[in-house]
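Only one chain is shown below, in structure tokens, and it's the form predicted alone.
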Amino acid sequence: MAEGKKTQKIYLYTRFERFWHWIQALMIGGLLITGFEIHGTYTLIGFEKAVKIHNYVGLTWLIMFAFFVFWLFTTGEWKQYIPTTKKLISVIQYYVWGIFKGKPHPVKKSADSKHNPLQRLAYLGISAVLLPTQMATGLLFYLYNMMPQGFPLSLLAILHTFIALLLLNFLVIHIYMTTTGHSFFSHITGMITGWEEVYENTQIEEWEMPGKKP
């Protein structure tokens, strides 16, 4: 990363979105380690054991997500997600060489900014089409008894396993990701303590949420 450049902390990440991001986390991984289990991939804790895990953390997944919709909706956090192509060829370009020459990052976070255009496309993507096409694929098997006869349960067992190797993909980018900050762990220290160190002079074009008045 570039050196000498001064930097400043802000506030970005509230209680709740550390605690649902750290949750989440969590329970995704447990999915995916039983869910593979479940297919044979590796024994780790007995197939029966896995099963058991894998509904009761699905279920409460489904449960909590449910609460994290609502909590967007209420707080108004829900625009953060609102897809943008202004700046996102910057930040590709970025990315792709730019960090790697010690460029600054064309984007600047803020509370009403959290997320640049690549990465609100892609939680929207996930958040939106990829988790609740995941936990709908597994609540039907959940329910798999109250189907009718001639379900397509093959279908959804291949459905829910790609968007899991998907998931999956993502979950390796991100932690990745979280690496790419000024320092190793600026991002991660981020969602822990809810304040993020960014660059005092990186020459930025921000935006506001929108609605909002600069």
The other form holds:
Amino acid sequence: MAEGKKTQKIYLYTRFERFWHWIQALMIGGLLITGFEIHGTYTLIGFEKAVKIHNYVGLTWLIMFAFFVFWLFTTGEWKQYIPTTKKLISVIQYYVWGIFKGKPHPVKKSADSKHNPLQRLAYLGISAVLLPTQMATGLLFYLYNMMPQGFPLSLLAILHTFIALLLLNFLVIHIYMTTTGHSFFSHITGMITGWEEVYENTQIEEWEMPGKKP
Amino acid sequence: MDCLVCHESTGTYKKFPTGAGHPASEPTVFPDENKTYYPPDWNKVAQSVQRPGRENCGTCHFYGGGGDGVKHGDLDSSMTHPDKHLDVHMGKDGQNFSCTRCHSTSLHHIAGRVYQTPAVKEVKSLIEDDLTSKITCVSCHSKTPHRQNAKANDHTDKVACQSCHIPTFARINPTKMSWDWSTAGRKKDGKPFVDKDEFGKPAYATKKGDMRWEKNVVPSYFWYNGSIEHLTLNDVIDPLKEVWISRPAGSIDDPNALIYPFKVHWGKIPYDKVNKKLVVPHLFPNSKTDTTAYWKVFDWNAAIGYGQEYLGLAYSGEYDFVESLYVFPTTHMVAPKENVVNCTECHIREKGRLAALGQIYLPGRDRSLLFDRIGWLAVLAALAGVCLHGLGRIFVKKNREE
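In place of the form predicted alone, the structure of the form predicted in complex with its partner chain is requested.
In what comes next, the whole complex appears, and the chain from above leads the way.
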């Protein structure tokens, strides 16, 4: 938006982050597609194949997620997920109103602060609540035969399916939001190359810096 | 039991149909079949004794209920010389098992009978099973017979082998699936008659009523712990519902119960309207002067009255017909593995094989409609939201450019 302003490219996403993002996107996509076939929503590749793929991808994700959490805490990147209410309202106002007026985004991106307050909230909810619950229910589902007699499969299945739908809901919004950058593809380009176009003279505010408590 | 019926091997040892287990003592014509029965050549028959073959077992078990395939859907004369597609164990072009290969015996105790209570209490090794008188698929194949990590191995704790490995029964010969006694007694030109169906089987007989025969029948599935509950003539019935004359016992909470395939035979049979109990009609005339046998006089009231009195049971004098169900466990006609039941024949939203089976959450079949709806509504709302938002952006951008 805001035409005519000068832009610069900054290196925002490291190779590991990009790799993790896309591999996770691939796995979530695969799990959603096969998962809803298992759920009986449609027939695509065949139930048996869907179950096999779903199991393999699910277990792979589980293992990789453990490495990701380790990385998150050893590098301090977990701080990117600390929620804040500061500027949260202005970010919401921007997406509801300002974006149509051609106003600039109220929070700038930088290597130290990649997520705006709304993203922090959404990503924290997903990474800390939805994904772990999804993984736990999925693993228990996978190990159902080892569970004690009378263990309620229905509870696991209903929760697992419901969270899958919430993640699909997130995916829709997430993909749409990639088009709201400086240009239509600038966010996606950033996640592919690591370099994202931002406006020149971007000022990173103090509270967005690492080591500062929000 | 007479020894010869199981052990003779000439195939000439025939009993007279109404001889109460005796062969004819002199050449006798059986009028219903218009066939002459001869006395056996005793020397020949006696010298032929051997271990029972399929013909011996089949003489009774293939023809139970008065004809080929009347009772069991998985046992009929096609099992005398089956190919491996009909029965992977007994197929002459395959393993060529005889009945006694699985139904092993010790001092005439025959393994594998299910009409004992309970037939299978727990899984045992083959050796134990041979010593006792119980045998199951698991005795030879173990509880994890599929490839390592195969999902099918996770099913064996709740699903009997037979449920997947017998996709349909009566695959060669038809089996009787229903029998409506209430329509019996109609005559053509004042005479009893028989109408045949497309299989050449009786579809209507004056003596017996309407019957339906079927081939390639998909079994019905029930929780089954090895016991079958039987209704007796003393049990009070609810004539407004289908009456289960026999019913598999077990539930998901029963650690010994498995999901097991059955032939369910539907019937319409007489009962005592006042006492609300099943009754036993006297069918076969015991003499030329019999005035009560149904197959002679076609009078239900007289036949029931005689039958009940003979058994020392009460009869109010009022009868009607009630719908009934009878179950037969399905365990023979195991198909080759290529013909096994597919995942989606059960794991499917509607009309699956297990559509009627309760007490379980079956992925692909079951869901929470409420949570599914809330979830999909959220997805659709998001989709609608981003579409509107996007259109709005395009719209205002165009306006601004102009």
